[in-house]
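Shown here is one chain on its own, the form predicted on its own, set out as C-alpha cells.
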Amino acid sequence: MSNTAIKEQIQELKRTLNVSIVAHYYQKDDVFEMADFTGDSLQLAQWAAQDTKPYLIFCGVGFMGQSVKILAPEKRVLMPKIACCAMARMIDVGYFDATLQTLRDAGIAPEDLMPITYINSSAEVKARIGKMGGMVCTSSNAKAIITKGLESGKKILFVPDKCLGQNIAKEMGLVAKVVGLETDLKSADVLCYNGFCSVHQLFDVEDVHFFRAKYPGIKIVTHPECKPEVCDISDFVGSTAQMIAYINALPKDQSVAVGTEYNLVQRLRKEHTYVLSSTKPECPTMNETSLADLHETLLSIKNNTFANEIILPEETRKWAKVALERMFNL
C-alpha cells in the first residue's frame, strides 16, 4: 500500500474511532503530518491529558506515553512503537539506589538530597523521586525547579542528564559535580547523574568553529542537553520550543546552525538553516515509528486488541504524578 493510501486510511480511522494522535517534534515527517497536536514532551503530555477523546496514540518514546497515563489514567494510551529513549534507559531504580549508595560513601546522606529528575525518565524513577520529596523538570523550566529545590537547604541530585544539570548549574553560578566521574562531591551544589543524550553528544566545539569560519555572522543555537563547552560558545541555548521560537524570530536571510535532532532542524526553515554536525544527528528511537506502525495501531483499536497500550501500576502512577504535580504547582 502506498503512503498516500495509508494516510487516507489513517485519517478515516481517526474520524470513525474517536481517537487523537500526537507526535513529538523529532518524529519523521510522514508521521508528524498525521498528528492532531505536535510539540515537545511536556507540551504533548499536557495537551493529551486534557484531550476529551477516550483513545490517544502517542508517536514518541516510552516515557512520553507514560507521562500521559500518569496525568490521565482514564485515557487509553497506545504507542505505535514503545521505543525507549536511550537517556531514560540509563537510569532505573537500581541505578538510582546505587547512586544514593555512592553518595553515602562520600558522606552525603539521602536525607540531605533534593532529587530532581528530568522528564526523560521512566514512571518508576519519577515515582521514586516523588516518594523522596523531589520533582520533575523539563529543559525549559529546569532553572526554576532547581531554584525551588535549593530552598530546602539540601544538595540537588539531578538525574539522568549530566549536561542539562551542568549547564543550568553554571548559568546559576552553582558548583556541579558528576557522580562517579568527579571527586570532592561534598563541595557540589548540584550532583549530576552520569547520563546523557546520544544525539546531543554529537555536537562538538569544532563544529561551532567550522560553521563560524564558513558562514561569517552565523547564529549557533543549541539544546541544553549538549556538552557545556558547546553551550558556552553558542548564541542561544534553549529547550526545543524555545529554540523554535528564537529561530522563527530571526530574519529569513540570517544563517543559523542548530544543535538538535535532524528531523526538527529540517522542518524549521528550508534556507539558511544547517545541522551543527557533519554526522546526521538522528534519534534512532524516535525514528522507529513508521506510518505503517501508526496505521496498525489504529486498526488495533478498531479490532479491540489495543496494541502497545501503556499500563502502569497504580502505586507507581500515584507517586510519579506527585513528582509531576510539584513541577506544575510552580
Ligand code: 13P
Second form
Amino acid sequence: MSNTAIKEQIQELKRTLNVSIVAHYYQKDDVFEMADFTGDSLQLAQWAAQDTKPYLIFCGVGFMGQSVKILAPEKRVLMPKIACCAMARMIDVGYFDATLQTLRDAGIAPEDLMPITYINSSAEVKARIGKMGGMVCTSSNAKAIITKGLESGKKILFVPDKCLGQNIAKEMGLVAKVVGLETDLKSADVLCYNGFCSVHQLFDVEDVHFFRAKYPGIKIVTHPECKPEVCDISDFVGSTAQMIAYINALPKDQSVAVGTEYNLVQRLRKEHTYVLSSTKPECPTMNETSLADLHETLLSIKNNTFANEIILPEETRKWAKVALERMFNL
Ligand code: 13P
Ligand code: SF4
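Pass me the form predicted together with 1,3-dihydroxyacetonephosphate (13P) as well; I've looked at the form predicted on its own already.
All chains and molecules follow, beginning with the one already shown.
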C-alpha cells in the first residue's frame, strides 16, 4: 500500500475509534503529521495524561509511553514500536543500587543523597527514586528540579544523563562529578551517573568552530544532552520545544547550526533555509516507528487485540507516579 493510502486509512480509523495520537519531535515526518498533538517529553506527558480519550497511541520511545501510563493508568496506551531510548537503557535498578554502593564506599550515605532521574529512564528506575524521596526532571525543567532538590541540603544524585547533570551544574555554579570516572566525589554538589545519549555525543567543539569560521554570525543551538564543552560555546541550549521556539523567533535569513536529532532539524529547514546540521544525527530508536506500524496499531484497537500495549505492575506505577508528580507539583 502507498503511503498516501495508509495515511487515508489512518485518518479514517482515527474518525471511527476513540483514540488520540501523539508524536515526539524526533519522529519521522509522515508519522509526525498523523498526530493530534506533538511536543517535547514534558509537553507530551502533560497533554496525553489529561486527554479524555480512552486510547492513546504514543509515537516515541518506551519511557514516553510509560510516563503516560504511570500518570493515567485508566488509559490504554499503545506504542507502534516499544523502542527503548539507548540512554534510558544504560541504567536499571541494579546499576542504580551499584552506584549507591560506590558512593557508600566513597563515604557518601544514601540518606545524604537527593536522587533525580531524567525522564529518559524506565518506570522501575523512577519507582526506585520515588521511594527514596526523589524526583523526575525533563530537559526543559532540570534546573528548577535541581534547585528544588538542593533545598534538602543533600547532594544531588543525577541519573542517567551525565551531560544534562554537568550542564545544569555548570550553569548554576555547582561542582559536578561523574561517579566511576572522577575522584573526590565528596566535593561534588551534583553526582552524575555515567550515562549519555549517543546521538547528541556526535556534536563536537570542532563542529562549532567549523560553522563559526564558515558562516560568520551563525547561531549555534544545542540540546543539553550535548557535551558540556559544546553547550558552553553554544548561543542557545534548550529542550526540543525550547530550541524550536528560539529558532522560530530568529529572522528568517539568520543562519543556525542545530545540534539535535535529524528529523527535527530537517523539519526546521522547511521554514528556515539556513538551518544546518554537521552530520546526519539520527536516533535509531525514534526512527523505528513507521507509518505502517502506526496503521497496524490502530487496526489492533479496532480488532480488540491491542498490540504493544504498555502494562506496568501497580507497585512500580504507584512509586514512579510519586517521582513524576513531585516534578509536576513544582
Ligand atoms: P526533549 O525533552 O527535549 O523532547 O528531549 C527528549 C530526548 O530524548 C532528547 O534526546
Ligand atoms: Fe534517547 Fe538520545 Fe534518542 Fe533522545 S536522541 S530518545 S536521548 S537515544
